[in-house]
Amino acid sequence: MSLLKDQVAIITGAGTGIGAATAVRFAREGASLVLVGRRREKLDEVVARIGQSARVSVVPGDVREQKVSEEAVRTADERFGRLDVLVNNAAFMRAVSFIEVDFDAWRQMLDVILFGCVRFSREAARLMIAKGIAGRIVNVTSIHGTQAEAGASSYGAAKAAVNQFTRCMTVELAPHNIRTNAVAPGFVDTPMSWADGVCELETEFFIEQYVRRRRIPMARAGRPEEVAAAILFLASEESSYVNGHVLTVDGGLTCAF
């Protein structure tokens, strides 16, 4: 079955990890393509692994700039002639206790976690609407939204705010029927889970804590087409009556303790 036969999605963040997990499951799903990234030579390698060049179009760029989101909706709109599905995947991460980091990176986080799927939000809802698409937002947030770590503190309130803002889209946009989501992935094997050379997956203390106590029931990491495929189903008609909800995707750590 092709779930987004004919259809057209963006999906920021789209270079490595969760976005580009999507991107290739989404054009095998029929859809045609705008991904988002800083890094043109990320894109360029999803593109190959897509294979299908002609249905994905790239816009090299950082979702702190209001001129990305436009170029990346004008594309959508010109070269495929409709947008779909938008997929607000891009953020980082640095872990460093709230005491000590300034407010710049505190800005700097925001900026890109909760302001980058702002204005990717409107520019997408605006279109849509003009078009009278019913169409679907995912916004990638993860358990740190609800869940607290430390060193996580701009981190997680900047998911946290993304949580709220897509319920908060769901009753503005529903009587346009545009319909908004959240996946919020676990521990998940992409590269944010390097820092500083070394993948925290494979230390020592994951393996003890997360796998052989099983602090996550599953006992390992998720890998990226697994949270791929949460993404699609809320981007699909398969999910035609879920709307404002946070699916968690995390092998059942928030459960556990």
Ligand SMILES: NC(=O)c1ccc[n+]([C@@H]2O[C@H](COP(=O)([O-])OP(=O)(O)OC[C@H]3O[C@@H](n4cnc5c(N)ncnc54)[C@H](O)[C@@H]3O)[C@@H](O)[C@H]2O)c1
Contents of the next structure:
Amino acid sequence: MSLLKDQVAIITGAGTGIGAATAVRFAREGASLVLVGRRREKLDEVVARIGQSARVSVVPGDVREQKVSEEAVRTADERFGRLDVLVNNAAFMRAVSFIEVDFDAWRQMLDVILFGCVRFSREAARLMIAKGIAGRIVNVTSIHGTQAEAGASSYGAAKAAVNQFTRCMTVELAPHNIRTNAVAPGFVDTPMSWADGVCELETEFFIEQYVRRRRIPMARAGRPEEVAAAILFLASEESSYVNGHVLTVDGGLTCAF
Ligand SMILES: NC(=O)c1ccc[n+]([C@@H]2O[C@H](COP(=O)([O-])OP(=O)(O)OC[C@H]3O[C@@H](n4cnc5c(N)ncnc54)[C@H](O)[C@@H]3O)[C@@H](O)[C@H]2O)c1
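Having displayed the form predicted alone, please output the structure of the form predicted together with the ligand.
Next comes the full complex, and the chain you just saw is listed first.
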């Protein structure tokens, strides 16, 4: 299959986890890529995994910086001559009660997750519109954008804001033939599942609650490749009439209570 043949995509947070899996999958589907992330060595590892099968540029940098979004879009335009797909995936999670969390931490969370998405979407949409490209923007949000968990107030509020920003972009960008959707993963086995040297997915609590008691009906966490497949669907023509949608990818976790 070549669902993204001759297409150009930017992926943020592409050095690890879901972003890296999406980069590998997009390359396999024929896309040329601009990979953005904070750590150059992680981006280089993904480039090595892709090998010679696709053209890839890396833009090391922080999505909180406007110039990084400008450089990524400029790279797509100057090296590949176009931009078809943007995947806003970069994020971090820090579990802390909102009673404890200070405003600097709140601002940092919103700056990465919400404003990072806004910055990249704006730059990408401007180029797509200028070139008359029927582009797609896919935002990676989370089930935390709709479900509440103690300690996830700033992360959840930022993800909920991205869900709504996705829908607002949909109505503004549809006249330009640009579609915007989001993917909301549940538990996925990535570096984000680790905190203080412990993998959340291997704790007795997770295994008892989500696996044995089947709070996740499929009784397992997801793999990054399974989220990448959903992102690919929304980034490709296979989803040509899907717009303004948040696609949950959680093994059934949020359909029950
Ligand atoms: N793993 C899960 O269980 C899970 C669940 C729901 C949603 N998500 C979402 O999936 C997306 C990918 O996360 P993941 O699970 O692959 O974890 P991850 O930590 O492997 O990936 C996040 C990537 O974003 C990068 N990043 C963070 N802050 C950045 C910044 N300021 N500038 C540039 N890059 C930055 C990190 O370096 C990392 O490579 C995130 O948006 C996350 O919120 C993950």
